[in-house]
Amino acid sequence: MIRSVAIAALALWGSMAQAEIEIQEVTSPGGIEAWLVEERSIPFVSLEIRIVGGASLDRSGKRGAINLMTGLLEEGSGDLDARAFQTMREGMAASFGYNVYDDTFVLSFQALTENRDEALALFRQSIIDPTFDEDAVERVRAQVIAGIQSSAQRPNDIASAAFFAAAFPDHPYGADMDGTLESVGALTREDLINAHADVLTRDRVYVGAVGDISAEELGTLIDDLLGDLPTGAPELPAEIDFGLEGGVTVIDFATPQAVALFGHSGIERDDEDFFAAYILNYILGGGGFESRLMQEVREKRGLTYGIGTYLVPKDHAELVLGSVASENGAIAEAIEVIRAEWDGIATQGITQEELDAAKTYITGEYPLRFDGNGPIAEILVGMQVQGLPTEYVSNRNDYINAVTLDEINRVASELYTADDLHFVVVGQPEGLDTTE
């Protein structure tokens, strides 16, 4: 089945200063169903796919097997171990990717035309038949292990991570996805090979491909590449609330700059309201040295060189979150402020120029982000997670255009509750104590 809709972009595929994109709607002879942007003049193919579930399948107890398992996967497969395999990759110019985050599992293949066969085999291989060799198991594993002993040192990862396992308790949100020192030191081969047969299913599958390859070459591709891999993915997690109440939770660290992570719940992403919220963040404080935040506590008070919110739907919870770095003897005024301004934009509102200035800047910036294969395959598989439809790319401006004034400040004061801010500090600050 083959289905397209014609939309129009700026500044795709390099020298192209305009170009007009169809996407393909493709389903395989196996049942796999793909978007497509078929591009010939460029002798070139990006493959991106999502699969849901991500580190959030971690088994009880083996947090960070997931995360282990995916470093893995360009460790050695089949009869090749790590140095051959990547000798054998860069020798077809080809470029395969392997990340994994809380609630999905990605992969991308980029690959010349000539090659996209033979390189396609490789990245195959090392999708279904990983070796997991011991040498191989136990160098990423000193390499996980280091980042977590780096992370226990770093202010903003000891902020994030006692906000979330404060914000989600008993739920994966709460732990860190890398795992701790004890449960990655703990891991088997076989919790490995447990991982990857959790996560790596054909149930929830997307896959968005750009590029010079036509629509039944792509059925016959993904196919070939994840025909073969199993059905059955364990059951995903359970929708969760957001567990803080308003207030401040002050962890000692010696640092001569505390920094601060704050938000409360949020808004879903298929939330009718969600597009007036998009925009409030902007103006808030997602809009660079043009929010209202960055202005307030950065440019009038001289508190922080950067801070900065944004709206985090989540597939089983969602919140809107800030950071805001500053001294010590600062960072309690720098919280006054922020609390004032998320009050003033939920009780005031925003104005009509502010709607219109923002209503500019994002439509404007929008088309910017189709700026090659690998972008626009990413946008293709993000909106097939995210339920849109393919004409989401053509109308998606006009979303953000029909939000009006009323709508945007009846969605400020459902939306922003300044007293359920809590802030997690991370340093020495001055006049300011934890709270319950």
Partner chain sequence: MILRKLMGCLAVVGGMSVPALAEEVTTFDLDNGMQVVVIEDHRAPVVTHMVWYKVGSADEPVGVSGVAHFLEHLLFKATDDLESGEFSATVAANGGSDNAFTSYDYTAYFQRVAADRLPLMMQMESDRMNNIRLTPDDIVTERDVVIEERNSRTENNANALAREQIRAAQYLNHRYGVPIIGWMHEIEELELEDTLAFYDLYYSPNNAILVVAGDVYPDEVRALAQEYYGVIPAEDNLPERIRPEEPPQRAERRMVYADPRVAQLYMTRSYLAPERDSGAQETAAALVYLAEVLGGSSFTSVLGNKLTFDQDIALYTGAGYGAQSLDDTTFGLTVVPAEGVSLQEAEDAMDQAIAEFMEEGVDEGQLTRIRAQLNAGEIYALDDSAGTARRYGAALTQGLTIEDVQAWPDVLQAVTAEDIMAAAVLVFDRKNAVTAWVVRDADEVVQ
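Next up, the form predicted together with the partner chain. The previous block was the form predicted on its own.
The next block holds one chain only.
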């Protein structure tokens, strides 16, 4: 059953004893693959399951169906209504998580060894046999609608909705997965049943497990949990190019501090230049106090409390994103500084000193992520979704260290283009107008 065992040595700095995590690749009797790290010192197990597809599988005109369906899985299944279900779960002190993102549907499970099988049976029932009874549907629909209304009053959410709508028109990425008041209001029980059938399939399922469990026990457990999911997942959405041109969109909103979301097209996760881009992002705006943007916008000028940039390699589109918030009178200057820094890194690149410092941080920080059963389970499943081998854990820092200055400065000139940056600004910014 155990196909292979990779002893992935997490090299923690030269001078230290190495930490090792032993990743076992497990295939269940029913043919489902999983990665496992046995950690017997504390009597509980964490499971992290991702099914590729997520909210992007919403059917046409049914935006929000998958989100609502996901919210209903803990609201009644089998012959248990919401209260009876939760009463049982609480009695076992287990935690169940159901979350959906643009490209993935995520299940999280944590239970004590002493009642793991009972907890698993209850969790299974919630994902295989949800009832979607009318009471629960209306209760959760009202919660989702309240959430949509609240988002419409939050500057960050307003900026995000406008940015993605303009960047990805006519694509699921362009419409919030919560749906709209109209689309959510119109969803029927049948829509929820369809959403469940579309999302919960075993074709694209990935499993990470960490804790007090053997490979054999895990094999049985995942067959019990996922073995009855159907095959035949719907097709994934099409690839889409980033559709926003450089410029500024101002959305009037009465609040003292303007928030800006900005970005342009990015780089794919499996691009051979991804590691160079990852280091660049750390230097430009990903690295806490040390980044160029934090230094220029916050430390030197006091224009913001926080500024960050992110590589966002989604399954069907790639972008570089950033966010900043400054009082209405200061946001125009902050944007000016951001554009100058963007141009500077694209045209002049970075220094060897910056590259060295970034590598030290990035390679040093990596092992610190393996911090507890839950976080490790998430890393395991994330690697599988990205198609990485178990050895990646051992080799990842070598990939980072192999990036040269010439290479990274070539990537900088390809990745960053100040003129392509589009800023969506929500607030009442002074000296800043929507561009043509």
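Positions refer to the first chain, counted from 1. Definition used throughout: the rigid core is the maximal C-alpha set that superposes within 1.5 Å between two forms. What you see is a predicted model, and the numbers here were worked out from it, not measured in a lab.
Student: Verify the C-alpha shift of residue 386 between these two forms: is it 2 Å or more after superposing the core?
Tutor: For residue 386, whose C-alpha is compared between these two forms after core superposition, the shift is less than 2 Å.
Student: Taking the rigid core as the reference frame, is the Cα of residue 52 displaced by 2 Å or more between these two forms?
Tutor: No, its C-alpha moves less than 2 Å.
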